[in-house]
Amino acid sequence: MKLLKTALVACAAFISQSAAAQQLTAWDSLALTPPMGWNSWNFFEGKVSEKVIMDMADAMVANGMKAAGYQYLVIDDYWVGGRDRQNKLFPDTERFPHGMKYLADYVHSKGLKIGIYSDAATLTCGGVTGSYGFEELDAKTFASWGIDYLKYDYCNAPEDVATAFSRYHKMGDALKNSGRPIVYAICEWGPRKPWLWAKAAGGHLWRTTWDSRDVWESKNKDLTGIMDIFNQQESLANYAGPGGWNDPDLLMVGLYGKGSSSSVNGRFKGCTFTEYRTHFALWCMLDAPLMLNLDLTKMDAANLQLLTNKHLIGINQDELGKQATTILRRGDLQVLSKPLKNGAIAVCVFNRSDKPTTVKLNLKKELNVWQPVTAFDVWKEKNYPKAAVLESNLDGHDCAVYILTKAE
């Protein structure tokens, strides 16, 4: 136990020293801003296939998501067919008849990037072949296919932190030696506090919670709704920044209860559009990776407009890379603030209650903003010059988002 604590302290110190020096390596530079894209889990799960990925790539280009900044298409679990006589992984031949190199080339031809999934054990969460013991070989195989992103899970692996760090570090080193830049997503789910050691293991992002469910808030301690996950992010802001990000899991936006994992086989019927809008805004404020998992070919106009909102994406992708923190709690009201480049500030005014409310916030007295500012309302796309008060009429579970800039 003493050795384990020492290892964690050393990892935390390593991260702290690197941040203080503000010197990013070429490896860190693979994720200077939170990754944006799509993942096959929740909606498609075991039905993932070559056609699904190609259809999603086509949709991402056609509907404007690529232009808005989304770039990764990540193939999650169930793609593996096994290992060949040279122990190289190969895909399920029915689902991916042309192989992964063919699919990667197709995705790249669209100006997008492709990701893949494996596990730090002999079997993945879905029970197919994992990468434990074959890290170097698998990393080189992924590189030879043209893979740009690896989501690395932790099912069927030992529970202790030391083993988790060792296994993740081994794959991190393998990816660095693969001959191709591959973004490394550590999917440990949070119980071993990966924010303390994942960057030292080579990670560019690390899951901070269990899998998200398509429900506003779960009443079951074993299931994580959107608010359950959001509440767990409060103390983690200091661990995120350019090159390494806290990952509060996939966005549920637009699922509306579809997908057996996100809805727990129909138990959850999804959220309202207002709740999805707040969900997206909060994840943007948190500098979370923006990874979707709905069917992009059937997305409605309202959700597409939300997910391509240039102002929210700009907040999330701001190069300063500062995760938002809470600056005010008053009853069911929560206000988050996120510093942006050039001295601007993003403010999210969040009504946690399920009842509508009117909020008036004095910028000086309550938000500690003393210089004259122009407040830009992200939803209304309206400027309020030399604003002194932020006034918001919020529905239940609604939020308002403002960008404050120095008044001319």
The other form holds:
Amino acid sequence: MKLLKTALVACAAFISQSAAAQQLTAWDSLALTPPMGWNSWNFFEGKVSEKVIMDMADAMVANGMKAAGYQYLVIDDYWVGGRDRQNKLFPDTERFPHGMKYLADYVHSKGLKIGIYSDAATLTCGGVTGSYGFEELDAKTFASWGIDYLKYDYCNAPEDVATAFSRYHKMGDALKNSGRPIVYAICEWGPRKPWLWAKAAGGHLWRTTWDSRDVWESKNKDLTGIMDIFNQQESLANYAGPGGWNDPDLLMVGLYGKGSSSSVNGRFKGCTFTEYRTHFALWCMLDAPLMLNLDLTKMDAANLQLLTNKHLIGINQDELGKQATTILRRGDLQVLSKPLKNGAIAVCVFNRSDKPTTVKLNLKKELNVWQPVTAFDVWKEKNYPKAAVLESNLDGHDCAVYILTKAE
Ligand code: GLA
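Pass me the form predicted in complex with ligand GLA as well; I've looked at the form predicted on its own already.
All chains and molecules follow, beginning with the one already shown.
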């Protein structure tokens, strides 16, 4: 009986998810392209504070990230102080001395948006107060503070999909009734296949994976590294599109083992710059939300240049909203392709091996791409008119990204 109920819920949600995909609503329009921003998890965790968020907002404006398209500053777990006598949530008063409205006003004054975190149970993953039973009140409170984005977690909640759907739906409705447009990020990590029902629950993005760790590949199902996550995304491409996105978790780029959760308290030492560059390029190809969590006030030039690369961001934010799929797999070579709105195609040539290699791909014969074509190399910012073969010199775990445009 329980199984039948679960199947029916997933089925009904899926039907409305497919219908929703055809007709965009005003609610969908809050995330017509994948959200871009920063989240306090991994690097700041329990030390997140008003000062941290203000510093990040200042940095985002000063270092060109805002101009590149980054918009949201999301306060993750550990901001809650408790509920007052009217059951209204209030923040930890030491770390958020002026309250959330003050902070939201500051972030808005910088032309940015602010996000917050809660959980569909009485306690969050970190063990502070969650929203279960207070969805309407909390959504209205968030709206009154000027919150623009809610990440809604699922720790301490029942495991079955029917309950998850109903709890997420409840908060989705509460947000819709809150009087403020609030992007809704569903975070149940993937075990209940949220790509089938999260959009019907009101979600604009849904985590497809357990928390990302700052390691290239861990091969341990409980500690997902970048490749472990990447390998799970391929089959989900059809569920993403304008208004609703698969979310393969925060970008590890630039953490270099410094986040305590992502490094599992120092067990993982982080990745090389080449690996972070590939991670970013793959997440752009996958139409993933681009959420950073490194300290924006201490970024090195290479990571800043990477994370503000206008060509990669253009691929990620392309209005067509088509998640990349694999068009060629040969040993350690993987080629992904993503159609773009203007008729061009983004192609990522990815060397999964840890050894360097040179890859030559015949565009017509091997990738089935029209001729003549102009290939634009995103790293080199160089055009190759009438390209017949793509030649990429790749380090281990490296990739090249091209934008292919039909030539006259
Ligand atoms: C879960 C989520 C993380 C983060 C933490 C906070 O693990 O998946 O992204 O929000 O909770 O405690």
